Structure formats: structure tokens, C-alpha cells
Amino acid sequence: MTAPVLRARFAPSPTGFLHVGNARLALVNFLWARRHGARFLLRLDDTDAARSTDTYAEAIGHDLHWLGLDWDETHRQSARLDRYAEAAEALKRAGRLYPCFESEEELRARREQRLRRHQAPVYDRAMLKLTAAQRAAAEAGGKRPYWRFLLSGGAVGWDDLVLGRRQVKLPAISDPVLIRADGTPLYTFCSVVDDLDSGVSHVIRGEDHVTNTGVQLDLLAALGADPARLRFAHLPLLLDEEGEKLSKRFDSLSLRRLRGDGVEPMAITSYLARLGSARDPVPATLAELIADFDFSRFSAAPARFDMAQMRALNRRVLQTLDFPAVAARLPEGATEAFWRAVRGNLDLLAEARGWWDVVAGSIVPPVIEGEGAFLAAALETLPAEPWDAKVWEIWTEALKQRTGRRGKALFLPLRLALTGEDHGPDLRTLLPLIGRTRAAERLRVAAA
């Protein structure tokens, strides 16, 4: 007998651009699948026709490819509405899906009443008592029912691959709405039907879905499937540097924004792959991350996404990139010599623009108070061209002999005058790129 095919899936809704939270889930699903020879599915949860767009769907695929991820199958929930209707009818026949007519105002009033009585604000299942005549009267009056799933009693448990043993007490949860009044099936329902039909074996998602997992295991059983066929791994939530939910910053941490800022895909995948583990992230290829992947390395505690830490990792990645890997994204005219000179001083590739202005533009350095005489001497000793890699040493040695300066007192005024910055790339490599004409003009301005 052949072993069953393992399958994992990443199921974003195409209602916006991917952010680092989405990317982490996509990456972990991909790494697990490739590590275990499983198939990796991309499923677009696009039943929300009002908010889902093809533009976002295409952007999701583009972002995943940019990260280096690929997948074996693509599914769209919008193409499976007939299947959801079929599954819903089966649940209705089994008495597990029942119609409801309460308005939001009525439900809110009931919740408030239960809270005043010190009762849990759980749906009271009043609509289960609805007679056929009462339902007919409601529909004759223009009301259309939405449909709730009748949860079983007791508790549902599973051995989570990250969190360990978990249990959800179903009586503490309101019967979930699976079908809206307009007939639209909701996530809780569609996800279970899709996982069942597509043969998903492992569901890897965020810890915020733990309660959903209890509900969906009950729903799987109601659809005639064995809940034990699914394994679950819930990754702890991502927090920001202050310990707040990262969701509040998703707009600023979209992959599109990070890509525009010059964050490298290797930095993102290397960082997210180890986020939530005890190990420090280091630059790594996807092949290396796949070979290293293991759920046992993840902590059950929330993970903190630190942009400063990812920027530091991005700096290390940039230092490893050769000129052909970045040439198309550098300012027009940038050379390999320029890239080699500046790559060790960039947190983000976008910062190369500033250094290109330094070597090829017309920056105006600050006037350096009290350094006029020194800078005038620097101008007088500035070597004639042509310049090579030794010009910086020749010039500063001559200036040292003339002024008696050394160390910071010698180098800092020169750096400020030539670049407008008090730190940056090694001037041994930068000065020949700046050239004598620009260097002389900047010394004159800074000495004024």
C-alpha cells in the first residue's frame, strides 16, 4: 500500500496586498511541504465578491514568486460555489445546519441580556425551536435566513505540532454562521470543504485560528470525514517591538512596501523562517531553510517582529550580493566599482541612491566651522589626476605631514566635506569615484 500524499496549503484572501504575517505563513507551509516531499497548494479564498479582486490575486502570486516560493496547485473558492451548496444541503438533511432570522440588533440585545445575568454571551439557539409555519411566515414577510452550524457537545482536542495538546470546549462557543442570508458561504465552512476535497493533510496557520480548529474538526465529522486525517500546527502570533499586535502595522509592512524600500527577499525569508525560535536569523537560501526546517524549533510564545533586526539582516544579505544581482535596481549609470564601495554600508538597497548622489551628483556639504584653514590645506595638497586606489593614502599622508593632524581630527572633516556625512563607505574606495573636480569644489564650500 502506498503512503498517502501529504499536502499543505496557503489560503490568502485576495482583498489586499500580502504583509509579513501572511508571508510567514506562506513560507512555513512551503518549507514544511518541500522538507517532507508534500504538495503545496495556493488557494485563493475569494468568496467575498465585494472585496476580492483579480488585481490582488495577481499581486499575491507576484509577491510569492518574488520571495522565491512556488506551488504545485492553484485553487479558487469562487469556482466551487456549487460544491459548497451541495455540502450545505447534506448538513441540512442531517439536521446540523439550521435557519436563523434574527437581526444584528436582536442578537446584540440578547448578548447584553445574558451578560447582565452573568451568563456567557453564547447564542441561545432560539431558532432551533422555529416551526415550519413560523419560518414560512418570516420568509413571506421578506426575510431570508442565514444558516448556523449546530455544534456537538463536549470538547474537541488535537495534538498541535507547535503548541502541543490543545482542546476547544464547543458548548462555550456560539453556533457559527456558515451561510449568509444572501447565500454566500463563509470561511469556516469553505475551508473545511476545500481541505476535505483537496486532500490537505496538514493545516499550518496562526494561533488566532485555534478556536476555529475546534469548530472545523466538528464540521469535518458532520460531513462524514475522519477528523484525525488532519494534523494542525498553529504558529504563535506576531507582535511588534512594543508587544502590540502586528496587524496594526500591516500597511507599513506589506511585501510591496518592503520591496520598494530595498529589502531583499532572502532577508525576509531568512528572518521569518527563524522568527519565534531560539536561534538568531542568518542569511540563508531557501534550500538551506528547507533542509533546516523543523516545527520543534518553534516556541509556543508570541514572536516579536523587529524591523531593526530585519534591516540588520538585510545589510548582511546585501554584502553578499554581486553587482549583476542588483545592477538593474541601482541608479542609472552606477558601476560595479560603486556597488563594491557602498554595499557594506547599506541597510536597504534604496539607500544606494544617496551614495550615488555623493559620487556622481552635486551635493552641497555643510560649512564646517573652525576648519577653514585645515580644509584649505586639504585643497592645496589634493593630488592631481589621474587617481587610482592609492590616492586617499597619498593625500592624507601629505596632509598629515603638513598639518600634524591624525586620527579623527584628520579624517572626520574630510569625510564631512566630501560626503556630507560623518560615517559611510571607506573613502579609499569612494574618493576615486568622486573625482578631483567634485572633491575640490566640496572642500571649497566646506571651508567657506
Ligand code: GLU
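Computed from a prediction, not measured in an experiment: that's the story for all the values here. Superpose the two forms; the largest set of C-alphas matching within 1.5 Å is the rigid core. Residue numbers count along the first chain shown, from 1. What changes on going to the form predicted together with the ligand:
Split into two rigid parts for the change between these two forms, the chain puts Leu223 and Thr55 in the same part. If you fit the larger rigid part between these two forms on its C-alpha atoms, the smaller part is left turned by 13 degrees.
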Second form
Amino acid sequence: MTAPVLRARFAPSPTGFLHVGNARLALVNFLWARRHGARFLLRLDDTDAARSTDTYAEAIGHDLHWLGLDWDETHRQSARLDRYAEAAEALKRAGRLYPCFESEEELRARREQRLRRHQAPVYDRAMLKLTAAQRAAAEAGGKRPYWRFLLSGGAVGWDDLVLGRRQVKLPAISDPVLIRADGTPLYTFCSVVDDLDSGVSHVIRGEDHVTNTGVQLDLLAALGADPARLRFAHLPLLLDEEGEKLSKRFDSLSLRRLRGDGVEPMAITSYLARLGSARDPVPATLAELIADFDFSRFSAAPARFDMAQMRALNRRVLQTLDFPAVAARLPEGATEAFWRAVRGNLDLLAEARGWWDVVAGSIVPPVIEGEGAFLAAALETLPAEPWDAKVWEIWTEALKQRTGRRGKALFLPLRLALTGEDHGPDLRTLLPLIGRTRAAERLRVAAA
Ligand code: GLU
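After the form predicted alone, can we look at the form predicted together with the ligand?
Starting with the chain above, the whole complex follows.
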């Protein structure tokens, strides 16, 4: 007997750019799939034709590739409308999909009435009693029905791979609309048909879909499938540093924005893979994250997304990157020695530009008040070229002998004069890169 084929899918709607919340789901699906030899599908939930665009669809692929993720198949819901229509007909034949004509206003009024009577604000199924004659009359008047799914009674439960045992009580939910009056099918429905047809075995998505899962398990059974063929993993909500729902800030946390800000994809994936688990994030390759992946590490409690922590991780990631990994993004002419000198001092790669100006450009240091004599002595003791890796030690030792200064009093004016900054990469490595001509000029300027 062969083992059943495992499949996961990441199913974004191409109605916007991917943000860290989507990226976390894409990543977790990917890590799970690659860990278990499963197939990984990208599914574009694009039945909302008014809001879905090709630009967003392409951006999603681009962003996922940028993160380093790949997938085995791409599906688009908009290409499967016939299939949804066919599945809808089957539900109608089974008496599980019924036509409705109420307007939004009517429904709102009835909901409010129920609330006043202390009844649950659930759709009352009035349209189930619609007679053929009433329907014909409504249609003759130009109305077209939309279609609701008749939920079963009782509760549906599943063993969630992250949240544990979960149950949804169907009588507490209004029969969901699956088909709009214009005939277009809605996500809840398409998603189930797709998961069935594409043989998905694991649905890994956000906790905001827990109620949907109850409905979709019922739908699955109505379509004649065994609900037990699907396993679910719902990742807890993301909160921001203040404990507010992160979804409010998703626009400012899009992957393209983070990319523009110079955050490394590896920092994002390393951070998101550990978010909501008990372990601190560390710089890790995707291969390492795959080998390490296990749902049992995730907590069922909401996770806090902390930008400062991700930035700190970005700094650590940069320290692990070798020159070839960054060369194309460094300023023109930057060398491996330069990268080695500065990579420990960057929060973001873009800051390398400033250090490249220090090393190879013509920065003008500030005049350092009260240090004229000291800097003049520094200029006089600056060794003649050629320089080697020892030049900083030789120079500062000579200067120490001559001026009696040590520690900060010795080093800080030199750093300020040579780099224009009061902190930064080790001057032992930086000075040889700056070279004698620039160093001498800067000492002169700072002493004036
Ligand atoms: N398009 C849905 C969403 O973005 C997919 C949810 C699911 O994974 O089923 O929320």
C-alpha cells in the first residue's frame, strides 16, 4: 500500500499585497509541506472579480519567491467557475442549497428584532418556506435569488494540529450564502470544492477561519466527501506590540514595504517561523527551518509580532551573510574586505552605503572642538604607506606614547575624525580600507 499523498495549499486572495500575516501562513504551509514530502499548492482565491487583479497575483508570486519559497502547482479559482456551478447544482438537488430573495435591509431589520427579543441573531430560514409560486412571482418581478447552504444541526468538531480539539455549533451560525444573485460563488464554497478536487490533505490557515472550518466540514459532507480526509491547523491571531490586532497595521507591514526598507527575507522567515512558539528566533536558512518544523511547537495563544525583534534579528542575519549573498546589493565597487569590516554594524543592508562613503568616498568630518593639537599629533604619527592589518595598532600605540592618552580619550576623536560617527565598525579593519590619503585629509579637517 502506498502512503496517501499529502498536500497543503496557501490560498491568498489577490486583492492586495502580501503582508507579514500572509507570509507567516505561506511559510508555515511551505515548511510543513517540505518537512513531510507533501505537495505544496499556491491557490489564488480570485472569484471576487471586482477586487482581484493580475498585478496583485503577480506580486504574490514575486513576494513568495523573494522569501525563498517555491511551490509545486498554481491554481486559480477564476478558472474553475464551471466546476463550482456543477457542485452547486449537486447541492441544490440534495436540497442543501436554497434560493433567497431578502434584501440586506430586510435581513438587518429581522436581526435587530431577534436581538430585541434576546434571540440569537441567526438567519431564520424564512426562505425555506418559499413556495414555487412565490419564487416565480419574485423572479417575474426581476429579482434573482442568491443561494444559502442549509447547515446541519448539531456541532462539528476536529482535532486541530495547533489549537487542539475544536468544536463549532452549527445552529449558532446563519446558513451561509454560497452563490450571489449574479451567480458568482463565494470563497467558503469554492475553497471546499477546491480542497476536495485538488486532494488537499492539510488546511493550514489563520484562526480567523475557525468558524469557516465548522461550516466547511458540513459542506464537505454535503458534497459526499468524508470530512475526516482533511486535517486542520489554525495559527493563532497576530497581535502588535501593544496587544492590538495586527491586522489593522497590515498595510504598513507588506512584504514589498519591508523589502523596500531593506529587511532581509531570511530575517522575516526566521522570525515568522518561530513566532508563536516558545523559542526565540535565530537566523536560520529555510533548510534548517524545514528540518526543525513541528506544529506541536506552536502555542494556541495569540502571537505578538514585534518589529524591533525582527529588526534585531535582521542585524544578526546580516552578520551571517557572506559577500556573494549581498554583493549585488552593495554600492558599486564594494569589496569583500569592506563587507567583512561592516557587516557586524548594520541593522539594514542599506546602511552599508554610508560606510562605503566612509571608506571610499569623500565624507567631511566635523571640526572636533578642543582636539586640534591631539589630531595634529595623530596626523604626524600616521604611519607611511604601505599599510597592513597592523597599522591601527602601530599608529595608536605611537600616539599613546606621544600624548599619554588612552581608552576613549585616545580613540573617540580618531573615530570621529576618520568616520564622522561616534560608533561603528572596528577601526582596525576600517583604517586600512580608508587608506592614508583620506585619513590624513580627514584628520586635517577635524583639527582645523
Ligand atoms: N482566501 C482565503 C483567505 O485569504 C483563504 C483561506 C483558506 O486558507 O482557506 O483568507
